[in-house]
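Consider the single chain below, provided in structure tokens and representing the form predicted on its own.
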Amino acid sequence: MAARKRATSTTDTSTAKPVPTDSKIEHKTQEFADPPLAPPKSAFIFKLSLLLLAPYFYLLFCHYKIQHELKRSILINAALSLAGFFLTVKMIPVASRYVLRRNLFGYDINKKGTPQGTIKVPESLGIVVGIVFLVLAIIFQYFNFTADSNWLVEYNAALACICFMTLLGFVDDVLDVPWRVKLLLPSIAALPLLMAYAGHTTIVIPKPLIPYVGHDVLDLGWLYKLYMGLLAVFCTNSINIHAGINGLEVGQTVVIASAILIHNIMQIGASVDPEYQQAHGFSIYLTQPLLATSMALLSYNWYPSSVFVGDTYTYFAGMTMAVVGILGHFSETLLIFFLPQVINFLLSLPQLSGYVYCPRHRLPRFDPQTGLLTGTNDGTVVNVYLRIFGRKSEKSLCAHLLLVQVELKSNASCPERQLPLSLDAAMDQLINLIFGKT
């Protein structure tokens, strides 16, 4: 999270002289001047990668046998994915250099008191990955449906709900909108799909709720599509509110997308049903390409962070993924997925409504002279996690945070598995694996 700082002009036209030639020539070089960008961290990326997408391949190619045409779409989408992870990094860099620019970007609030927190980053570069996705998805239309196909109205609603909210997003990060007004942004950017939506309106219980619900099928009727509402307002603003560490927002979107990825390979595998499989099939089109482009952005927004992403990214990741989870008919077990954002927002819930202080910025402390955060009492699983545990460095935290979402997810999946007791120190050994010395 950046404590914003913009720049405004204040240059009296009325008595301004010309500018001689060679003063513009050399205040455009100056202009140019800003410092490269850290270069993106490959190694981490690559070893994340591995982790997260080699169950979701091995379940593709190896355990279950696809059809082929379904197949065929997935291969050319995640294609097409890898290339747009490649573009996204070169894009990075550029679109830094002209925010900068327009003075926009912030300071890293967690580095305060170090050289590390005078330093300008440049932020909103989840414009970019926005954008980026967008073209893929409009791309790989042309390989995929045709022109009465009937997925081509609810994929371009998805579309359009997807572009409207990174708009919106891009918006708030200029005109730092109001929280009551953040509230509203969802609803009005999933107008789109809420009014093309012609599916079904039952919900299947995940299994761990049917003994208490009674049933495994839900028919909620008209209340489907205020639940869509609700649930597009929710996933959105929960990865915003879930933030203020370097990585954290496109970290857990990233742990959230792999997650979707595997449980629609194995719901298509595990079904005979065509438009079942085309469903979940429909998730995987959108989901791939969020995966790679936000993996595209975390080689630069990882500790220490070079770029912020800004509420456009989290606006569009939200959406993104409330989206997935509608059209492709497992809305209730995305939540699953967003445990730990449920109990943020849970925990955030008295500091949100009012009813107890609530700070601009609900941060953890950090020691200029150790390096290591401490937890307030702010209402954040960041905090909390910080109170339980002691005190980390940003980078433990994220990872450790990031690992809790992970297993969380499993644990709701499978609850004859049990969260160990000693949960924070056995992680200790595969974070320093994966994610280097914290």
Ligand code: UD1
Second form
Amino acid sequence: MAARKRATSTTDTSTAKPVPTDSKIEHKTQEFADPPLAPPKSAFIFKLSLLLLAPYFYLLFCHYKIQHELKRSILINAALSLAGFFLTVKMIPVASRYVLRRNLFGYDINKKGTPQGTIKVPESLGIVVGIVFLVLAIIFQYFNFTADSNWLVEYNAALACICFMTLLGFVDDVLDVPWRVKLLLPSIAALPLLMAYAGHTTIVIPKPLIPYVGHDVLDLGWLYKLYMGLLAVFCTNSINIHAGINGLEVGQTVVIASAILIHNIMQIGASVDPEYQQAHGFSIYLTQPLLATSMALLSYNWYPSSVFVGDTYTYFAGMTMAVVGILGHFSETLLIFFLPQVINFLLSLPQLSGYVYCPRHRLPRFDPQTGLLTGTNDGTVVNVYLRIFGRKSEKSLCAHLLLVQVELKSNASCPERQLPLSLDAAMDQLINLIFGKT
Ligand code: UD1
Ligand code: MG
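Given the form predicted on its own, state the structure of the form predicted in complex with the ligand.
All chains and molecules follow, beginning with the one already shown.
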């Protein structure tokens, strides 16, 4: 069952108006008919940013001595990203009116049976994030002060992939592409980087896996390009299928992006090799705008969602993180940050492969009387989590799943981490403060 409704000849009032004045009146009427978008949840975003970004800025400013030029580029990129955040916050209500006018909306399935479940929620607002991100990433090239410009080839190929993926995501939102075709779209979008890539073809084996592989570095040769293509397919689809709960699509991206930033800054701080530092620098230049623009989208998409992100966003975010991992040469570590998504993918395999029946939406069952969600038998982390830990409200479930991602990420990036008990307790309090009563 597709919840999204597309324009039909009878409902599409914005076309076939021969007289321009009529068309203007029509649009005016439509504007009055659409209820205004709920304001962004700014206080929540502020607190979440504090939790996710405090360690990153601490490492950047206090812990490591980062080379002046590199730090300058990172800070200019951060300033651009902040501007992108405010621009995205401003643009989303405007774009929402336009997508609603074209009947691009969805019904909130986890509110079915309540008045909220009958509201048309604007879809595909990821398009705003994608456009603002690309503008920032293109403008930033002017401010990067690297001595040689060889990096521009791969940087622009990466941008072409992200742009191509955003386009295909939007096409999917508009045309509702069949599931098997969806799976393949990212391998097409990854072509620009696959063709332009001339970097090394080795992967660094994460420490816990070295005893099993036998080497700390593995040269994949031509197989590396295949690996890059598969990584793009995995990152995009795994974000897209760990979804369906208000805030989950953007929330998981925001958590992974902040993990990527911390990882990059730690690698830059610990290395003296300028080329290695530059590779991680590029990854920061793409991740900061991703995080900032995604935060802006989350301010509207957090429970109760006033906009939906669409496959435009899930594909865009997944592809951005995939190219960031490839250009930064840490795709193996990236997969550790994607651990909940890997588990969700494995749980989904029987349904994705067609071995078990796969409904259009694999979401939990909502009880309008209690407002709680119950896990179904569909193979997703969302359902399994509910089946193990019991029924939860949608907001509580999303906060839990994101905290699991934060916790896994902290343990994965720093397994030897031994937080003093008092600091752990302080973290718990901070989490309560941010998500409220979950
Ligand atoms: C993927 C999942 C599907 C899940 C859907 C939700 C697989 C194979 N597919 O499909 O099981 O139901 O994502 O995004 O795992 N929606 C909500 N609340 C939200 C977000 C979305 O109710 O917080 C609903 C809305 O009706 C929205 C629709 O999901 O219109 C969007 O679904 P879409 O992204 O098109 O689904 P898929 O990506 O195909
Ligand atoms: Mg989707």
